[in-house]
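One chain follows as structure tokens, the form predicted on its own.
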Amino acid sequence: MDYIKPSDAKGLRGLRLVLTIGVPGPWGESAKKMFEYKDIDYVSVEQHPAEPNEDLVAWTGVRNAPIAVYNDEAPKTNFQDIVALAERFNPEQSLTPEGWDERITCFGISNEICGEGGFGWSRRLMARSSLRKRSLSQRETEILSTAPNLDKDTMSRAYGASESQSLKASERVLEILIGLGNRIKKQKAAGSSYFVGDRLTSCDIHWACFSNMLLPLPEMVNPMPEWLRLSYADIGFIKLSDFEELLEHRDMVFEKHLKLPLDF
């Protein structure tokens, strides 16, 4: 994927989409994949991970990514707030249901998966704990060598997590899946391959994304690095095999509405 520089995406005009450079971040994913499925043209922007990323605070006054920012109006870099964005650019192919019910599952299941405390939250908070605990090989030990230091005080000052987060994370990430497993059993129970409703939704492309955090997809189609990889794949007691419908959705999603491979 082709950047430019905060510096340079400041004085353009348009939909300028902040990510984070050489990584598959499953935020920014998830962005990415809501304006390409509506068709919906942005600029890239480089951010640098575990990095103060300056130049983007002085434009936007955050430091992480995704930033959504269209000419200018404020920097969006809530999970709702960019859906809503992709909403209204293209509200012909909706990913928001129209049924109060319905509206308020889809957001629900995504606040799970991506919000704060959620999926993606607990599984950043776990990223190379279980590794620690256990003896590494040397090629384990020379993976993760390359990767950013993103220790737990890192993550402590970047994004607020508290001692008592970090410990639960596991066992909330767990609760999560289980959560999902059963809607998606219960969906399709009913005739629908979809967590909301019989078609596509913003959570179903949250889910697609972030599942990279519980098993990656193949390196022919996402080509992260092996630190990344190595510490996505470590997933603790939870068991994959508990979960096949969920990875079956993903694929699914990705098969049938997503672009691969993962550009990044």
Ligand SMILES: N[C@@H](CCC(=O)N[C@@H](CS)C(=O)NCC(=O)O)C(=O)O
Given for the second form:
Amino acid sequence: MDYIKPSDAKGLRGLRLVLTIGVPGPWGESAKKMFEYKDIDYVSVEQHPAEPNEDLVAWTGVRNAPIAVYNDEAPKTNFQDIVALAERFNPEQSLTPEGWDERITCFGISNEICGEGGFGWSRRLMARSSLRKRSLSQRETEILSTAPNLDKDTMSRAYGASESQSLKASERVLEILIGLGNRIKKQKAAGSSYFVGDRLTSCDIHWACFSNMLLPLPEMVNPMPEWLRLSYADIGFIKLSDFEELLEHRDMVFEKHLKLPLDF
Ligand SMILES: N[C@@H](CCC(=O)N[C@@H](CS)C(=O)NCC(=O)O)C(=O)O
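Form predicted on its own already given; the form predicted in complex with this ligand follows:
To see the whole picture, the full complex is given below, headed by that same chain.
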């Protein structure tokens, strides 16, 4: 993927999407896939993980990614605002259910996946502790030694959590996976392969992109750094075999609706 610098993006018009360079950040991938699905063009702007990104902050007021900036509008960083922007640009290929109940369910599911305290957020909390707690094989130690020296202070300042949230991160992840798994089983029994109704909506894309933090997509379609793959795949006491339907769902979503390989 070609990126431009924030200082160059600032003077442009149209849609500029700030993304973390070199990694499939789940929030960023979801934003990218929503725009791709709807054939909405954007210019990719670089954000460097765990760094101060001063030029980005000077332009948008925000240090991390994704950030969607359209013309002179306020930068959009929240997953829900990014879906709304994509819907505005291409309402025909809608990713939002029409019915009231279905819409609330769709955004509720996305909030469980992408919201503060949700799946991605809690997986990040797990990652901060789990790899350090268990003993690593020699191969794992070698792989982790290739990880860049990310500024841990910047990250813990950026993504604060209470002590109980940190302690309960794995349980919260499990709760969400069980909820999502039950939902997809119910939908399948009613004849649908999607989380809501009988067609693709934004929460399906959110799950497909965030599922990388349960089981990363294979190297061939997802050439992410090995150290990050190790961290994304480290799910502690959670058993992958309990969530086969969720992995089948993401494979179906990528196969039918989204482009692979991932490009970051
Ligand atoms: N603002 C997003 C969450 C963004 C987020 O957590 N971004 C992470 C992962 S994609 C990131 O930028 N990490 C790199 C960094 O913080 O430097 C939302 O609320 O939907």
